[in-house]
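One chain comes next, on its own, written out as structure tokens in the form predicted on its own.
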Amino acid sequence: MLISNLEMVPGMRVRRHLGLIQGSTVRAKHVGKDFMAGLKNIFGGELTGYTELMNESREAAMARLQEQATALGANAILNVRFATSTIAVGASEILVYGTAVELERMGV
């Protein structure tokens, strides 16, 4: 599955437009990680617990995006974008969306 944040792929053309697709997840870390992040806010440094949380969240959202594309028969997802928002104190949502398409090489 080709995934790109470009609107078009050089040398390829969109054969079929299959629509807007999305994947999302809402995650929170446990109290211990929040406590350690609080200490890091005092002394500085990377908040590794939150970095891991965001990486896990992006991977889960991307997997759901790809599942939708596959179910529609797409071979590519174009114009992929990420968004994040706070759902509640200590919980955030990662949303990824894009356009499911069927691409083919030009001249075929």
Second form
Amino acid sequence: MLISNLEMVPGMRVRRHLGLIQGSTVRAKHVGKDFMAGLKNIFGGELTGYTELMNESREAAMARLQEQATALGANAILNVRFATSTIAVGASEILVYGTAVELERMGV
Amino acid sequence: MTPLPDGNPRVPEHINNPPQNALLEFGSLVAMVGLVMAALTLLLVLLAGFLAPHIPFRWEAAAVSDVPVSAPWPQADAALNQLADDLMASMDPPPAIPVQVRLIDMQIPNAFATLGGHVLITRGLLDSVTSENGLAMVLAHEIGHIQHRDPIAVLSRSAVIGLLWAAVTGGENFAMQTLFGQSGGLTALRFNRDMERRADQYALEMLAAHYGHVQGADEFFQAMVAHQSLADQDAGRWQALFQSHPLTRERIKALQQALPAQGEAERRPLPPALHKLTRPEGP
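Given the form predicted on its own above, what does the protein look like in the form predicted together with the partner chain?
Okay, now the whole complex, with that chain kicking things off.
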């Protein structure tokens, strides 16, 4: 699966446009990580627990995006964008969206 | 020529919203929280049991300044305290924690060791023993609990559990107050079996040191077993006793193993101040 945030891929052309697809997940860390993050807030520094949370969320959201593309029979996702928002205290959503397409090599 | 899309194809719905059984999820979450709570409780209970005996006794004594129970028989109290002091003095070295004994007006034969080195003996207990030796065994057993710091260990254990569950359930934090509020009174602290066995062993040593033999050590427990048939008819009265001393028969067996080696020896009569409080017709 080719994933790109370009709108076009050089040397390829869109044969079929399959529409908007998205992958999202809402996740929280356990209280221990929240507590650690609270302590970090006092002294400053990277909240590694939350960095890890966002990483996991991105990966999960990307996996879901690809799953949707596969379900539509796409071979590429173009114009991919990420967005995030806070859903509740200590929980956040990662949303990744893009356009599912079927690409083919441009004929000579 | 690129074909134009004729409407977006349908994306399967479950991808971003995987189906799951809410009940199953709830169950597994509750199970996990329960497991963590159980582990935490166990850890804290062990920790409390381990640390409690190291709490300075004067802190404990300060927490319960006095037993708020009326003293109906000052002479009997004096005789009991004298007996306790004699028993403790016979040990080498004598126990470090001072013990205060008080006779209370309850018909259920029982004895309690509680915070601050207080031992409470019920009047009913005097009816269940025929000699000073039998009484001394019970007294020495309770002194054993106090010397081993069992009351504070039990209290810390319940306090820890109470606080932990109050913290988790977000409930009012009255566990500590309730415990300290009751501990001065007649709260029969539930000692565990190990504590009971250890106190029995300690009491036997104390009796042997004081009298030179342990005759009469099983008097009280024999009286309890004799009343076990009564327990069936009169459950309410005896229930409390058998709950706080669940091992009566096992304890008698253990005591009797210590007895035969000693041979028959003289038992002392109850001190006069205590004897006159026993009911002439017996229990």
